[in-house]
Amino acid sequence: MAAEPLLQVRDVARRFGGIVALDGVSLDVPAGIVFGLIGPNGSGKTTLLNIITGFVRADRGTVSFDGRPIRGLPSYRIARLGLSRTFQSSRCPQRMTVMENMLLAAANQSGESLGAAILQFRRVRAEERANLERAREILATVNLAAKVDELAGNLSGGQKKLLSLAQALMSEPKLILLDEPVAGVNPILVQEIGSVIRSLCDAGRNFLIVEHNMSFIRATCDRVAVLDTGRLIAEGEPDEVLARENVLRAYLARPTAEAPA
């Protein structure tokens, strides 16, 4: 018997106004891969990137992750059931160091209670010693241990996408989600992240990719799935869907899009 997908989309729908964004989505994102979600410019990925993860409500269509339902659930419970996501661009505190970064990303944390942060003095510093000790892991396997007291706004494109991803492990997920992570990255760190997120999935991660590198997604990515005006018109290993007929139509008749050369 199949293994139940970790994320499970069926028959989302949503407009804006009189902008259908998304007619009729349905899609299977199973563990142990990266899920790669591509398509031109105006094909409804990031609204269904926003769906999943709360910040936008569908019109119709049911939302399951890890067999739980979550359509209509608030972003910060959706967070908590393990389901991650970054942005497009940076939302880090510039003024604030790499590690001060990831330590804002810590779930759950005693000392955000002010009778927490004096009654329970002792269990407050070990939970920030932890979280030290586990943010510094994960700034050495994205690549970043060397810029823990740099100020994020010092950082460079590339690392602040890194950064994102290093603040989206913090708190465990099952699932992250990640907006266009090598939009405007020069070529040498798009393959440093490539490896960084292969490295991660080997080592148990689970990932959803939206991007419009089609060199990235073939390098990283274990299936595909292709959005066009609202709908899913393609889905399966990298080489083979970027060759089909009806995929290249889409990308050549949006001149603003990159196509999958």
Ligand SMILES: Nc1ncnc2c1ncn2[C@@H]1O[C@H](COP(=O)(O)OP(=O)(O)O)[C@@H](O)[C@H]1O
Given for the second form:
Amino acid sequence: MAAEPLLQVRDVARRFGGIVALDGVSLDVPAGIVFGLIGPNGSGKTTLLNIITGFVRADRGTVSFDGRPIRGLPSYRIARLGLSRTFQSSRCPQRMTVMENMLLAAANQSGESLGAAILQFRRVRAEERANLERAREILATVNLAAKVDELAGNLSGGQKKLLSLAQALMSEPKLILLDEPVAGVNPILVQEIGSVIRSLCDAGRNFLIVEHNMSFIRATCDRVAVLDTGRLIAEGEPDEVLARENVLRAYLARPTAEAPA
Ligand SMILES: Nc1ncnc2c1ncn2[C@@H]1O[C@H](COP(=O)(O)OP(=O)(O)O)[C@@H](O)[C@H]1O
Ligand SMILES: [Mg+2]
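In place of the form predicted alone, output the structure of the form predicted in complex with the ligand.
Let's see the whole complex now, leading with the same chain.
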């Protein structure tokens, strides 16, 4: 018998007014792999991540994580169960240092609002030596050790993505959801982010990644699922899935997105 998937999505649907963003999506994300979720612009990828992490409510369907139903739970409770995420655009306070942003992430994950976390920042800083140690270790694993005292605003686009990943790792998550981790990142750093993710996966972290960069997907993901207009149209190994005719057609129908070929 196959092991229980780490994340199980069943028949999830969501409309925004007249727009059907998700139209009955079912998906199993097993443990131990890097799982890619791709699809043309507007196909529902971010909405699905938002539903999984409790930022948007589903109209119907179920989501289970690590064997527990999580649909309808507030986002901070889902995060505490071990499901951590990054956002499409960086939300780091730009005038705080890399280390301060890491400590802020730790404070946030304890369920405080961002505002409360900032207000209590000095006290938090005094209290959390363990977090400081942990943050240093994580920054080293994502190749940001030299940037500890740099202002977040001075990092390159790719380094900001690495910082978001590092922040997501602060809570020791069982599954990390990354929304476009290499969008707008230069090719050298794209490769670096890919190999950081691969080594984290080898070290036991699990990933669900939404991304448009197909060479990154091929190089980084063990398995990939394709959304098109709110429906899952393909799933399997990246090279095989990206060569399927219906997948190519879905991308060709929306020429703004990067096509798989
Ligand atoms: N908060 C919202 N209000 C209205 N429409 C939305 C909202 N969020 C997403 N949509 C619509 O739902 C569809 C899917 O969007 P999204 O999940 O962001 O797609 P993707 O991440 O694949 O580009 C799009 O048509 C988008 O315009
Ligand atoms: Mg999106």
